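Presented as structure tokens, the chain that follows is alone, the form predicted alone.
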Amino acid sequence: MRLTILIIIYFLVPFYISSQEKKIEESENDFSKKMEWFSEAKLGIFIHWGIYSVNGISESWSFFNEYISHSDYMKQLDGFGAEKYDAKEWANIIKESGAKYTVITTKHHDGFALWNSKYGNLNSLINSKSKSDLLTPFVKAIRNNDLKLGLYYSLPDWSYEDYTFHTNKIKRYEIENQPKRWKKFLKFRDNQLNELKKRYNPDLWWFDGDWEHNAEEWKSESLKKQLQKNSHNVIFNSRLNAYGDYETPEIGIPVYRPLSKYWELCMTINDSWGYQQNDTNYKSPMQIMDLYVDTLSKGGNLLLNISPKSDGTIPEQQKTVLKELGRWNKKHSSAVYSTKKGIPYDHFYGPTTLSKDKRTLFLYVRDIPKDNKIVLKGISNKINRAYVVGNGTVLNKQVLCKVYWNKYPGLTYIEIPKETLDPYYTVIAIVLDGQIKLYNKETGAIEMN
């Protein structure tokens, strides 16, 4: 007997672990196929939009952080008219930046949300001088564009008075005390979050404020399972405690490459997520250029926030940039969508990207090289061709410093006429002999001449 189940574990154990193996792959392969989308779009466009655009103060933070009262906060809701918003508009300007997709703020922190929910008392329809579900046509203009759409929740909500906080000085209750209380909460938020599900089913979930509670307490795990049944390709951001597909840096751009595969920089205009009429302190569509350019090169997504006033405009400054950011993503998609994270800085002075079966190397080039040349160390590969993206003209190279003796590679210096530089970025693209392959031996002495 002992024998015979020796036998059976002998013969069945090795299936077992390639049938787990086999699952375990499949659902690697599940989630990069899933992700694909968000790898490839490159730009996607933030939009901060609530009645803290009235009076132009700190999104919900100004009466968290006791510099006006919840009371006097609450009074913009009076002004937040949304008069010459236009949705079609809107979407139009984002799909003419290149971005290809974007996230709204649904309900930020002070829990004023823009649909006509059924959930809680404060919403763009019942409570604001719009008098009108916001949210729905935004929606609808976005799905029109061929868009991927991002709703972006925010997990407290400091004005719902089951929620735990009110402001950083004022805390309702402690969840061990009052378990009751935060199931409640709970319940609201998860009935809030299935009914933007139902009616808008988003490509990506866009969370904030997971700080405030661990995972156990948000029910994080749960949620995400709740979000992605009969949606199993949906995207979550990181702000999720440890649920989320990928990392979402603000503000400041990463120095060194983020060791996930999967990311994307959050990032303001000027100073501000919400609109600010005393923020002036806008970036230049050429700094903005340099932001973009660097997160591509470090293999992540620019997500770029615009700030719309209370009356549904968007500042033309804000347009402008879009704009550019537009003309240079049509001119230079190639080199854009699609790429891969360049070469370490080693071997350019300068962002790379790689196209996506890394046999092109494409180059960005951000000023006027001194001799009309760029150069390039320690690429082995052999290189077919040297052109400038987006009109094809086709580059001069010099090959020095290579030997017949050893295997170092040389310097290949390229040779780009003035007339064919961009006002931002020019993009070169190296044409390999195959995959891109570095090398990063030390070189010796001349042992036989």
Contents of the next structure:
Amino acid sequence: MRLTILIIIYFLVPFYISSQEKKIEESENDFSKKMEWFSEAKLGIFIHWGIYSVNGISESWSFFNEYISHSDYMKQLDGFGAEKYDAKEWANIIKESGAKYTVITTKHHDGFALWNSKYGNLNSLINSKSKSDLLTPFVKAIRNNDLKLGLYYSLPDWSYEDYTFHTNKIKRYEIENQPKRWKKFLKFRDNQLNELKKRYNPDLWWFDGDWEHNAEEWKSESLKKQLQKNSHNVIFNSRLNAYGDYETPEIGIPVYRPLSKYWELCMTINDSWGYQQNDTNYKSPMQIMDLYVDTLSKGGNLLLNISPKSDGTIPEQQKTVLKELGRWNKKHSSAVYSTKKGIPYDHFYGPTTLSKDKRTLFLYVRDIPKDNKIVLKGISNKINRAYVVGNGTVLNKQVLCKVYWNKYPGLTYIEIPKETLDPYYTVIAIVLDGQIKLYNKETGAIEMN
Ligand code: GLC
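If the structure you just shared is the form predicted alone, then what does the corresponding form predicted together with ligand GLC look like?
The next block holds the full complex; its first chain is the one shown before.
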């Protein structure tokens, strides 16, 4: 008997362990597979559209922070007409910017739903001047353009009577004192989310506002499972307590390269998420390019926000930024999509990325030095060719500080003719003889001459 048990342990345990290991390995593989389109997308367009665009005040926060009463805030419903809304035009503008995905606010913290929800009683069909479901035409147009769809959904609903908070001064109840009320709210939330899932089958869930409750109160884990059912490849942003798939920094571009493999910087074009006519602090196309290229070189995605007006038109200044991005993306597509984070600044004083196979290094040159030359340091590979992306001009190189008997690779000066410069960033492709090898030793002694 003892011997049989020992035999079983001897043979089965290693089998069990290796099958478990395989399971973990496979699920890691599955994870990187599901994240593939996201990590290659690089640019997404965020859309904040809601009744706050009528007065041009801050989305939801304006009543939460009591700059306006809740009832006056809600009067904006009567002005939210979407008279000139053209979902096809929106989708074309997004497509032309070079973005590969979009994220739209289906419901912000104010609780106003952009679709004709069967649940709750605050949506664009029943309550707003538009008297229509505004989400469905948008989703259709996005799908027709082969773009990935992200749905933003606010976990807090400051208008729903069974939600805990109403404004920053009014907390309606503590969950432990009124668990039934909280359960009722969660049921309502799950119904709305299931409805969105069933109708639109998004590629990405973009949650917001998780800070108001912990994972246990939100039931974040089971919510994620519920939304993953029959949609195994759906992606979650990080604002679902600890249950997200990638990091979601907001407005502040990371100073250092984030450690996490997948991340997305969400960013306003001016200083507001929703349309505010008074906010004229627009970032110029050049400044948006600075943020974009910095994000690319750090291996992230830029989720750039636009804020349509209440009639459904996109402000001209915002359209211009998207157009400029589109022109640049088209010209430089080989140096944008599918690239990986670049090399340390010690090797090149500027943003860089690497091609997927790591055999091409891309240098992003914003300002041209006075002698028209840029310098690369400590690249151990042979450089087969340097050329201007989207233009094709092959560039002259000069290698300095290299001696034949030492492995120190020296400095490579590359000259960029003025005629090849892009108004934003000129991209130089450095084609290597294999995967990039960085020289990371200090230089050795001169032993021979
Ligand atoms: C913040 C704000 C919200 C905005 C969001 C976008 O969480 O609460 O108003 O929609 O960021 O990332």
